[in-house]
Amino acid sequence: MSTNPGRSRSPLPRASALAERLRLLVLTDRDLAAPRPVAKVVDAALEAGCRAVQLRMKGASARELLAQAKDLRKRTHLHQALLFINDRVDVALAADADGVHLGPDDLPVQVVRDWVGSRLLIGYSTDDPDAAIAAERAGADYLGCGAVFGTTTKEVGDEAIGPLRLDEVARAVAIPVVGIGGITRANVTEVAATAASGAAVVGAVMSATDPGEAARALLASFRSR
């Protein structure tokens, strides 16, 4: 398969798609879905409704990253669902899915849509209003924010933003921005009530008993507000 940025494919969702497919947006962690296989977790979610999933595999070679993604694209193209990759750009074109994220450590926002045109949405992780709007401006496709709640699945240490800050930054772009850190069944009203499109979680489906309830408690707070 060419890797070539100006290969042709399916349109990618505008604003407005994107903003819908982002309601919940599951990041995968095979330690938390032990000793589940990751696909089986997604698959559970997919069936349930997600239809973003972003592949995160902590410690994994390249060559074990593509496998993964290679199988999750085939999974959640059955569900007309997008697929991320967490980090790695050439990961991400070598395995067609529909994007990469990006944290402010990795490659700058600006190099990336430079580097794979329209091929793939991007995403980038923010906390700061203006670093919002600047990503924007440089090619982000949508934004995650947070961690709102705080997390133990990134060495934030024990920052938590808040459901305000999430507010503001998703006010401060045209672009969907979706919280991510701590959020749970119990807490995802408050992200529903803020101006973000959805919730990005990774403990709350992935180490769930039954990942399918899980993924529908989630998306109904969305999808009746």
The other form holds:
Protein chains: 2
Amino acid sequence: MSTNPGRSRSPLPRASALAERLRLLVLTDRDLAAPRPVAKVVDAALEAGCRAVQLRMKGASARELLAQAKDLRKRTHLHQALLFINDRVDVALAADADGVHLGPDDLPVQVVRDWVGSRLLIGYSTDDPDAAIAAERAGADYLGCGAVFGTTTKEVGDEAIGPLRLDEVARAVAIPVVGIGGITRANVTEVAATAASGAAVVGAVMSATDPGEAARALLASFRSR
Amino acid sequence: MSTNPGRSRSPLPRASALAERLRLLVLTDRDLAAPRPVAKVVDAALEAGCRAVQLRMKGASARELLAQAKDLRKRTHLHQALLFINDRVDVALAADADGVHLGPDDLPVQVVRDWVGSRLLIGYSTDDPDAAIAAERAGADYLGCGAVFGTTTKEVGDEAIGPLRLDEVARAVAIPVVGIGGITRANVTEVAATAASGAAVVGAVMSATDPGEAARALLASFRSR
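Shown: the form predicted alone; wanted: the form predicted in complex with a further copy of the same chain:
In what comes next, the whole complex appears, and the chain from above leads the way.
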């Protein structure tokens, strides 16, 4: 990884391979997936070519989170896809996930990096170029940047930053940056036109009538670059 | 520890020393401590002889939890007291706490033990003798058992199990067991009369007008055994 070239991380992707897998990062949401189980929607996205999944489960206990993470671990492994756990480093390690996604309210990137070494990839959320550089230096492997178009799922800031700011953040660092927030098949080309490596979505896949078709459409914009 | 005698854990207390420190385990509660900061109430308990504190902070982010844990870490160190973090193993490790307290909804004891080795003490909540034995075998260092007298703080089951059941659980295992749930200075002698090593309290200290005096009164029952 760019921030620590001496670190051995053979089973985990290098920056370019990581960027490739992050063309579409699907975040889970039980409520949006319902009445379908999250696993079913994730399977459809994986079969469509998605290679990165982030488990979020608001209000879930660690035990519930671990059970869901272990289930998604099997499914992601079948497709050589990465699995990230939101916020909880302990659950990520217990579930043998590839990484953890941290935000400003979570444990600091540096603290987690110092502690987990190369065992986990670390994602961090920011829409600020300086904070992006700081996170890269602290050991982040990729960044989520948004809300690009505003969002209703409250995973990122409410205010839309727009594709230009996303581009600015993506150009500020060497690690992959994915846009997040309100990205749909209608506007994903605007994300693909920036320096971002990919798009992170919640509703665009979780609440899609045909999640596989939705994932394919989102991936297509980045494949054609 | 009894479950794994070969494990080296020199900076952490052996079973008997652990039992001694667990005569009074004070659990934090921001709401009950208010308008006083939790740290002030904990300081009073530590000055009164309390040697074990468990950080709980409902609804707090990992970042808030870490800040509070680091603050309590300094305070507990000053009094050679143990610091446990509720539920979050990652925060416990990041804050250099002595241990983590797990319940049936948290990560399984065995999973955490396999992963953290001897770096953390592990507490587990149960009111069932068989589950107590299983937790001891899985690597728990102490148990919280209750609700002994029923409780309003919802940290443990609502139904009162009574001192006899506490005694039964404490006799089922070699590791220390602390009673929890509705324990006050009025009924703590009933807890001290069992095989339990101590009492875990929330309200009895957190909402006490004089937390130091409350802690002293609770400790006295176990000291005189």
